[in-house]
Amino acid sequence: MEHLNSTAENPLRTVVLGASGFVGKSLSSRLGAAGAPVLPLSSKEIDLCKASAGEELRLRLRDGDALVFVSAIAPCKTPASLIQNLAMARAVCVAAAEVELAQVVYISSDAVYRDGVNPVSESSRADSDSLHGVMHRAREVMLSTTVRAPLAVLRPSLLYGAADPHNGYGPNRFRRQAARGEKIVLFGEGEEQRDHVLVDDVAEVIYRVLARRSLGTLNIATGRSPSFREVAQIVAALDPSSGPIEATPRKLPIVHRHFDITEMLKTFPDFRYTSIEDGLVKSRADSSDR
């Protein structure tokens, strides 16, 4: 990445898309607690699908605003999920492309990276065969091709926290389930090992390039990828309340994801990830679950 700002700096506005969801409420707050102004806006105020959204969505921007989008319907599982996400972006390009703004931030996925490449890094070819890793990298280039402000591509690993509201395979389905005193049920035998990012270290990220004002390409991951079963352990231990572990049949491939974080260490020399032993800890304790 390239930072056009020499030291950080509030952008003068941000505009956050899917202001009501997992990232973009936690970068919401980020950016309250650091004094810089935030229009957050969900699909209750513009709903991005709809064929007049880029001119509602232009209208509420200004110049010099800095947009970060972060909405999606996802995952991304069917053709009409994928259409649905590609007209949201299309109204996002519609509304850049009129606007002067200072920066476009997309929030998109590894998902863009093909299973079974390893290590990850931002060379890697993004040429996912997946509907959801598809719907991003599809997206990535429709802003590429039409944003004429400084653009920052953002690729996070699996996210964990205490508001997550998909209840993925992972931490937050685990936490939930120890939470309950139920079984703890893993895939397999929780061989898989993946690398998992806390929310608020993502807002964190997010917060860094809107204040450098970055452009280019980043993953967002920790470098350290625990297998399923560390996981589970760690929220079993944390929860005196969680049932046993339990293995499961496997019905698909074990499939790995390490990442190459030099390029974040070269970025933000000075960032450090949360643990998943601390993130776990944090979210526990942030829970309402509990």
Given for the second form:
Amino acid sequence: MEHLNSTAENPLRTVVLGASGFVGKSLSSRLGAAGAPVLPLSSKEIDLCKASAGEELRLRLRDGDALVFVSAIAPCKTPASLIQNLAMARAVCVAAAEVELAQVVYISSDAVYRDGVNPVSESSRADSDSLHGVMHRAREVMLSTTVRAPLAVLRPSLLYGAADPHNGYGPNRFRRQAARGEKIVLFGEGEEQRDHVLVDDVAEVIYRVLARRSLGTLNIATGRSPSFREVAQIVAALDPSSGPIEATPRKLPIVHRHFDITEMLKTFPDFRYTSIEDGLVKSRADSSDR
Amino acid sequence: MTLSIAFVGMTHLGICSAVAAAEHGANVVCVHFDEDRIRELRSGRLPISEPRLDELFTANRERMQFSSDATVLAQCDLVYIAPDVPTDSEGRSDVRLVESLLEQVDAAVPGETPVVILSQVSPGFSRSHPRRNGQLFYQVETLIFGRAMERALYPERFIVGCIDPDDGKPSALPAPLREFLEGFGCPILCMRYESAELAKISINVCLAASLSAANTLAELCEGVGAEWSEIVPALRLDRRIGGYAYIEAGLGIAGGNIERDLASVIRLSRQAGTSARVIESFVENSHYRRDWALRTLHARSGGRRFARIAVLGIAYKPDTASTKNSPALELARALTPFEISTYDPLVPASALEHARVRPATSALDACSDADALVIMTPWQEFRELKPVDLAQRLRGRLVIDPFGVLDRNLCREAGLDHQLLGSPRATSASRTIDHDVHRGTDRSRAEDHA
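The form predicted in complex with the partner chain is what I need now, so please give it after the form predicted on its own.
Time for the whole complex; same chain goes first.
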């Protein structure tokens, strides 16, 4: 990644598309804490799937804005949602072509990498065979071939945090199960190793990319991949009301994912990720379902 | 009658080769078309550093003459064209100087005088630059930075490319070349130009294969609790691998020459429509391993912020001032927010691209008040450091020592967190494996064959 600003400085204004989502909210909050002007936009303001969305967005953008595109219909599991997601990206491309933006930041996903590639780095081939991965990759290519402003593509690993609206398998579900005194249910023995990133850290990295006006591609991952069982054990140890950890018969083969985070170490040498242990403590403290 | 041999191109390869020829009894004519360099050599000042070079140069001074005038070549029995070939950041060679020298030499010497290209060229180069009577040869050189004189004086074999090698025996060579090479007492292999040109590349590719395997397995050792230094002696006793195999773990491949040959194979394979995926993996693995120290530094920081980091060693390996693709340069670039305090016996601190570098006067001085120490080149001088002295100077406890120049037990006793390539990550500070087996060997980066 390359920094166009030699030192950090707030963008004139940051337009966050998808501001009501898990990452969008956290980012808006981080920008606010830094005193950086923000225009949060969600589907209530602009439905990016509509044919007129590009023009509507253009009218809201100003020259010199930084634009963060974090909205998506996720997970993308059907051809219909793939088309909708691409229509959203088309709207962004149409609008961005008409305005002199200072920067565009696209929040993609590590789903662009095929399962089983280890360790994943920014130079790994983005040739996912999942619809969700293909969707993000297609959006990346749409933006990189049409946006004139400096483009940063960020690919976060699995996210967690108190405000996560999803209840997917992993830290968030485990924490909620524990809070309700239920069993923490693992797939198989919970052997799969994954890199879990606290949403606050994702917001911090995006903020740094905006402040340094960085361009290029960067994965957002901690470099440590505990197994789901290890995560469940941390959650259970934190919550006295937690039920036991229960294994279930395995249905799918075990696939691990590890990251080589050298590029992050070079891009932001003084940034430190929150450990999964500290992140789960924070998530529990911030959570309303304790 | 004593042979008169010319070497054209007085850079690293030409100088070392000329001195070795003189040491073997030839009268040597050193030609360089830049009078400043010739004046420098005449006055006894050598622009390069190699073990034993100064001593041998002085001892053979009477058998060496220096000139920037091509006409001196006309009286020579044999002419070598031997300038170093520069490479770009992608490993591509620039052979324009070799071509230019070849033209000048061809114009200056009689058609029957054998001309030998010693500089590395790509397959096809020699045949596309024909001389009258077929008196053009390509000789493979395997110079190693830091061991150049040893390699030039005692070669394992000579590989010579000819326009038509006949039966592959030295009898295919003209008398002056055959006589000169036979004086070294090693096998002489004659072959087609293209085979010799590719043989040179093949040597480096095989070395890269060994190194890549070693580095891959050393990293695995770190993850599964094995110790690469325990495995290496077992591999060396396997005849199929051998006692001299390049299987010490290192920080990737540097120096520029092996990288150049990997790039050449990838390019040639693309042209020929053959698969070079495995070679591309070597390159990728090298880049990945180069950053081992950076990753370890951050991983072992325990979340602490660094103020000053001591970096010992800038050269890509000991006994050379070369920094081509040195991992120390890459490390420094990745430590921009922190102050770097650095020392190298030959390379000045200014070689590091970093805004906040403190040049130190010694290795111990570099360690003063540093939050962490990283030893990037295994100079002998660093092996003599006492961990207890380091512990007194350092503010932090973290010592990244990829090549194991420090005694691990003494580091532990001094309270240092000593991190070594190919050792288990979680327990490395508490293990007591004797590393004497390493100390006599070179755990440096790949010794780079030019």
